[in-house]
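Just one chain is shown here, as structure tokens, and it is the form predicted alone.
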Amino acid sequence: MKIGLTYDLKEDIEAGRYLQDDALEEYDSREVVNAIAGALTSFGHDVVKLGGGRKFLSRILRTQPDFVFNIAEGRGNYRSREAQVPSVLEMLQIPYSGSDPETLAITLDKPLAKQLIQDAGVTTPPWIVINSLRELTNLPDRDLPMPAFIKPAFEGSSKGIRLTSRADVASRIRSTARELLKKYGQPVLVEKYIAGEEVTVGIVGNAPPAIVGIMHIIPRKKFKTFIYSLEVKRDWRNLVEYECPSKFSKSIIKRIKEASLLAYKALGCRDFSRMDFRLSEDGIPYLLEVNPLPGLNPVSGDLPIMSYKMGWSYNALIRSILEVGLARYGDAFISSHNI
């Protein structure tokens, strides 16, 4: 089968037009693309590297793959940018892996995703959204959750999330929010900071989805307040230890699994996803974010790391994502392509 691989390379993005130093954080390297392509090739498929942006548009029309393995993050600063490639694929009626445009757009909009998972019964920290500098100026201190965690509303890959993202007083919340509004050109999410443990959960599958692993992220050195921030992720080998399977109690693990699967269903996630939690000191898992397009870096990606710790190889992870994606299109599609 001819499989197209969609992605956005760091080297293809003009970083100079952005104000923030993490502008390229969500985009992939050639090493990641080659690792996925190598896995797909090892399964006996012909792989066509489609890339992203304008190159993707011309290549998809020229090559007409049977199926697309999608990891493209999309271009620009739009909250719907992750939906760009799947939208084109649906228009062209080309099957693809991963969540559909609606889910990808919703989950990148953090406030909207939080509202939907809360309505579905999943616990998430209380929050407010600040849309502009004028709104920030007019906002009374009493409306600010404290202590607070402040981050851009429409970003992924920990963009805008730093060790300084936590604030205890209104003046710090305001100064951090002001800086983010200027640098990222989008609303700012201010949510109640939950003291506790950092946890990330991997899911693969559809009918039913299955938990790949529950990974506890443990700091290697003493932090006054530990945040799984961009600085930490860039130096993860030295700063954190990944415990998977986690050593939480059975009751806590059950709560985390139930919340993960409920959010996966409520947001319409497909094929694979990763979810980030804070486990409060009284054992309540607070869902922070849902990422239906998690990084697949074979060395540093959280989902691959937890997969290895649960006994999977990298190729096994890619094969699982591919197989559940293909299965959604039915037996007729699979048999017609001799899969």
Ligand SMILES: Nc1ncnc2c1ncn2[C@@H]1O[C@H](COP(=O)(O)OP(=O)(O)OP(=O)(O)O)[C@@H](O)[C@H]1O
Contents of the next structure:
Amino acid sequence: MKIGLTYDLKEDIEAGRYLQDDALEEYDSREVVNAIAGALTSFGHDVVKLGGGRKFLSRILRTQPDFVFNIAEGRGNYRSREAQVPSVLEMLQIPYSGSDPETLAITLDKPLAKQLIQDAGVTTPPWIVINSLRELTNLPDRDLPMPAFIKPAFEGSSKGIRLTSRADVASRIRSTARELLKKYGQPVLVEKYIAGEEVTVGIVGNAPPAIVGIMHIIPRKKFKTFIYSLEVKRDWRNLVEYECPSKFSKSIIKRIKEASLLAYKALGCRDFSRMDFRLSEDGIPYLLEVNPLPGLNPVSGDLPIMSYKMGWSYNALIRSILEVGLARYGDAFISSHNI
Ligand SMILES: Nc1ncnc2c1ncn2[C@@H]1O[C@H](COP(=O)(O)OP(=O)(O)OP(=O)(O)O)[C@@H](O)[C@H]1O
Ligand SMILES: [Mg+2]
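What I would like now is the form predicted together with this ligand, since the data block earlier showed the form predicted alone; can you produce it?
So here's everything in the complex, that chain up top.
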């Protein structure tokens, strides 16, 4: 079958247009694209590299793939940017892997996703949203969560997440929020800081979705405040240890699983996702965010690392995402393509 691969490479983006030093962080490298293309080819498919942006638009019309494996993050700093490529694919009626535009748009809007998962019964840190410098000035100190974690409302890939993201006095919360409002040109999310263990959960599948693993991210040295920030993710080999399966108690694991599957369903995730949690000292998993396009870097991606620790190869992970994606289109689609 002819499988198109959609992605946004760091080198295809004009970094000069952005103010932030971490503007390219969400985009992929050739290493990731080649690893996925290699896996798909090894299953006997013809892979067409479609890229993203304008190149994707012209190539998709020219090549007409049977199915698209999508990891495109989208362009600009719009909160719906991850929905761009799947929206075009739906318009052209081309089947594709992963979540649909609505889920991708909602999950990048962290406050909206938090509201929906909270309504579904999942615990997430209490939060407020600050939309403008004027709102920040008018906000009374008593409305600020304390201690607080301050981050851009529509970002991922650790953009805007630094050691200074945690603050426990109002003046520091305000200065970080002011800086983020100016730098990222979008609202700021101020959450209650959860001082517990860092956990990420991988899910693959639809009917039903299955937990790939629950991975405990353990700092190698004692930090007063551990944040799984850009600096840590860049130097992960030295700074953290990944424990998977994690050694939490049965009851905590049960809570993490339930919260993950509930959120996956509430947000309409499809095929695969990764959920990031903090576990409070009293063992409550607080869901921080849902990533329906988790990084698939074969060396440093949390989902691939977790999969290896659970005994899967990289190709087995890609194959399972592809298979559950194809299965959504039904037996007739599968047999008509000789899969
Ligand atoms: N409310 C909070 N309390 C404690 N730590 C937090 C909180 N929010 C975020 N963090 C820390 O910051 C990290 C990144 O936050 P988050 O997952 O929201 O950002 P992201 O940029 O979307 O992440 P990713 O790189 O997974 O896409 C978390 O893994 C955690 O270590
Ligand atoms: Mg995260």
